[in-house]
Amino acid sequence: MFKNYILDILQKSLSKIGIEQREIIIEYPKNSDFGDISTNIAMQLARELKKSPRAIAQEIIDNLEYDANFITAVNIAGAGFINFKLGKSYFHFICENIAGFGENFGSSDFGIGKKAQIEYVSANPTGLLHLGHGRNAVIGDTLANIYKKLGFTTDREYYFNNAGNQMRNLARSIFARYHQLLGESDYPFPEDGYHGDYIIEIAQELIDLYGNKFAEDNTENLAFFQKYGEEWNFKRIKSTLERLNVFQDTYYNENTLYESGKIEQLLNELKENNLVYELDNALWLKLSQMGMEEDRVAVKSSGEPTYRLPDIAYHIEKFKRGYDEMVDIFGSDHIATYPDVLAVLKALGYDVNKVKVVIYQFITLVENGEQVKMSKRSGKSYTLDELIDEVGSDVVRYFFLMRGVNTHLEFDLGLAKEQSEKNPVFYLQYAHARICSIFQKAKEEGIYLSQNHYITELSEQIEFDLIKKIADFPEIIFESYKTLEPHIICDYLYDLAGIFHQFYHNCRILQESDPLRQARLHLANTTRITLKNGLQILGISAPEKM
């Protein structure tokens, strides 16, 4: 929004000198004495035009057409930067424009008429959620919020498998603990069993409900234990996610791909398209013919499919639902495997450009510079619930998002526990609460926002800095969408809060008389809306009091 006017006049100037439409990078100079906006387009064109950047910059400036009230000066700096100094009228115009959006500021119609699906968490119901699952959940949920903010019809989906060997191991783990709790201390525990305390908790529940009814080791009893364990785990998973303000629209079970014949249908399609071959009683995907390094097994010699087959079938189902964009959130352990799935989908004729994959790095807990591996409460590895108990859901969400998704995250427990402005979450929330307190005090004094914004009364540089930052909000959301990087919003809100705090300390608000008081109240209110809407995208509360 803020940069659009500059982009427009630059494109028109380039057109006049015979340069076709192209991407122009504009940014804010670190030193505002050089101007409010700067571009290096002249340097980008130097090789193409075989001229010096400064000569190109001068030619661009000579062909610029602009409102002298909006732009008060244009000059060349350094090797060929073009710097623009903006007038008060431009800041007033932008601020008035933002005010017109009201509480919907930041929303866009970019995605109207388009469908998007975000698949995240997707943990199988064999245990409690750990910190890696938590980062997956928060990244996925925030990206879904971004898509929704941009106008997409957004489906949030959880894909899981409640069949196969891991679920059988769950059943046998519960069954072993069940017998041990009934007094058979030497009852063998499965070698690949699940050792968490939650298994003992499930087994004790079964004893409390049914006594020793299931003592016999048979298929029927194990099936019951598997079903009970699955439902118990899923209930806990959903409860944990709810604490993080994470909800999903659809839960898609991998097993339905088998039951509905989708796997068999896919196998036939792969054979018809000559994309598989048999070797050593196994079925192999011809991935080396699809641009990948080597072929991979699709169906083992035992007849059991590898994960690739259901993953391909699942994505085909996504395509059939008519999504314009599909986002998959995976941990870094998937970085070498998901390309196989996309390669097969492409070979089958699907537009894999519609599939966007986010690979996130895992988390290390640190406190006082030392790595923390075990929860003090349980003496075990931290579960997501325990971390939420310790620092709160708002802090967990923000800290999971505050670094780039592909960056290893050091979660500083000491900082997370700080209930002061040192903690970035409290810093943002305090800025919002501070603005709310201004309006509460204004109300007590009988002062209310007027219909007239009186924006033209604003004249201080810090006011213009705040307007400039607020105006970037829609662009920041769009940048997060394009890059699939929610931390961009975290960084933006932190900077916005910092500028607001400077404005608050440097500019009196309620102490002023109208119309300047009204102008500053409207600027403060626009800041509040921006902070609130940004925090909502991150899934974090915006308290009115702290």
Contents of the next structure:
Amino acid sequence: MFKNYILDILQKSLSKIGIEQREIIIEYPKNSDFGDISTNIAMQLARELKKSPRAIAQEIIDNLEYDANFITAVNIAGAGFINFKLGKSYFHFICENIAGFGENFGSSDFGIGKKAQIEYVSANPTGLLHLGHGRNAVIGDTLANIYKKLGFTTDREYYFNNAGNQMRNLARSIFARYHQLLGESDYPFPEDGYHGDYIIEIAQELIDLYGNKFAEDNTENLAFFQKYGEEWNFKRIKSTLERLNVFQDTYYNENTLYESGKIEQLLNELKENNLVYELDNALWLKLSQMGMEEDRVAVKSSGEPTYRLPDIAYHIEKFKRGYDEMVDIFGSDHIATYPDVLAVLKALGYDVNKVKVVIYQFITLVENGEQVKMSKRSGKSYTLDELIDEVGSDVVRYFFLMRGVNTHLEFDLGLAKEQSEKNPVFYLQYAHARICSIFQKAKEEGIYLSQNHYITELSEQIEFDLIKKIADFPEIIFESYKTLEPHIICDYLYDLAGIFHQFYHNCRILQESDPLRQARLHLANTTRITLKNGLQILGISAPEKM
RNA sequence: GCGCCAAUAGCUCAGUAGGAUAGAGCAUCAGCCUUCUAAGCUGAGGGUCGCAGGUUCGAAUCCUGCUUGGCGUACCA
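So that was the form predicted on its own. Now I'd like the form predicted together with the RNA, please.
Below, the chain from earlier opens the complete complex, with every other chain and molecule after it.
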């Protein structure tokens, strides 16, 4: 938004010297001596035009037409940077523009008319959510918020499987604890069973409800335990997600792919397209013909499909629903599996560019400099619920989002628990609360926002810095959509809060008289809206008082 | 062994369609409250961007090799 005018005049200048439309990179120089805004376009063109960057820069400037109220100086520096010094009118114009968006600032129509699906969490109901699921949930939910902000119609989906080995293992684990609680203390626990305390809780619940009615080891009883465990786990999973402000529209059961014949259909399609072959009683996917390392099994010799088949069928299902974009959120342990799925989809003629895969790295939990271990099947697991109990939902969300998805995230429990200036979440929320408190005070004094914004009253450097930062917001949202990196928004809001705090210290608001007071109130108000809308995307509350 | 991902300040991390003096937070040190919230602001110190080569006017960013760490490497999901 802030850069549009500059881009426009540069583009026109370029076309005058015979260079067609291209992407111009514009940035804010770190050193303010270089002006407010700069571009390296002359350097980019040097190789192509076989001229020195500085000469090209001069040529661009010579052909530049601009409003002298907007741009007060243009010069060449260094190897060929073109630097612009902006006039007050430019900042006023931008600020007025932002104010015009009101509470909707940051929304755009980029995705209007397009449908996106974001699939996240997708944990099977074999246990409680742990921290890894938390990172998955928060990344997925936030990306969905970003898509929504850009105007996409968004479907938030949870894909799960309530059949198979792991679920049978769950039933066996509960069954063993059930017997142990009934007094058979040496009843054997499954080798790779689920050791968490929640299994004991479930077993105890079953005893409280039914006594020893299900003690006999038969398939009916185990099936009952499996179903009971599934429902018990799902209830807990949903309540945990709800606490984190994560809501999903659809829970898609893998089983429906079998029931509706979609797996069968896929198998036929694979055979018709000659993408599979039989070997040792198993059905193999010809992945090596699709550019992959080696072939993999689609149907085991036991007749059971591997995960690949339903995964492919599920994605076909997504394609059939007509999504323009589909986002999958996976932990790094899945990094090797999705290329196979995509390769097959591609071979079947689907446009796999519509599928975006986010791979996030693992979390380590640290307290007092020591790593806290967490593992689902060992007894001592740190559940997501416990973490929310300790630090609250806002902190959990922010900490899970504040690093790049490809970074091993170190979650510092000590810092997270701290309710002080060290904790970045509070720094952000404090800025918002501070602004709200100014308006509260204004209200008490009978001061309200005027119709006229009186933006032209603003003249301090810090006010212009703030305007510049606010104006970046829409672009930041777009950037995080492009890169599928929510942390960009965290960093942005942190910077914005910082600049606001500086403004707050340097510029009085309510003590001034109108119209400057009004101008600053309006600037504070657009800051508030930006912070609030940004926090909303992150799923974090924007308190009015702290 | 092979594959993917990483390595940047004491710590946690930004920064990679090659660009100006590599940034932030925390920690350390020094300042600022009769003034709209000090959960704030101001300043200082702190770096062989893992190592070695290469590409070029220019490399944290691209290429090659190496070292270290994480995750994979199933007819588990």
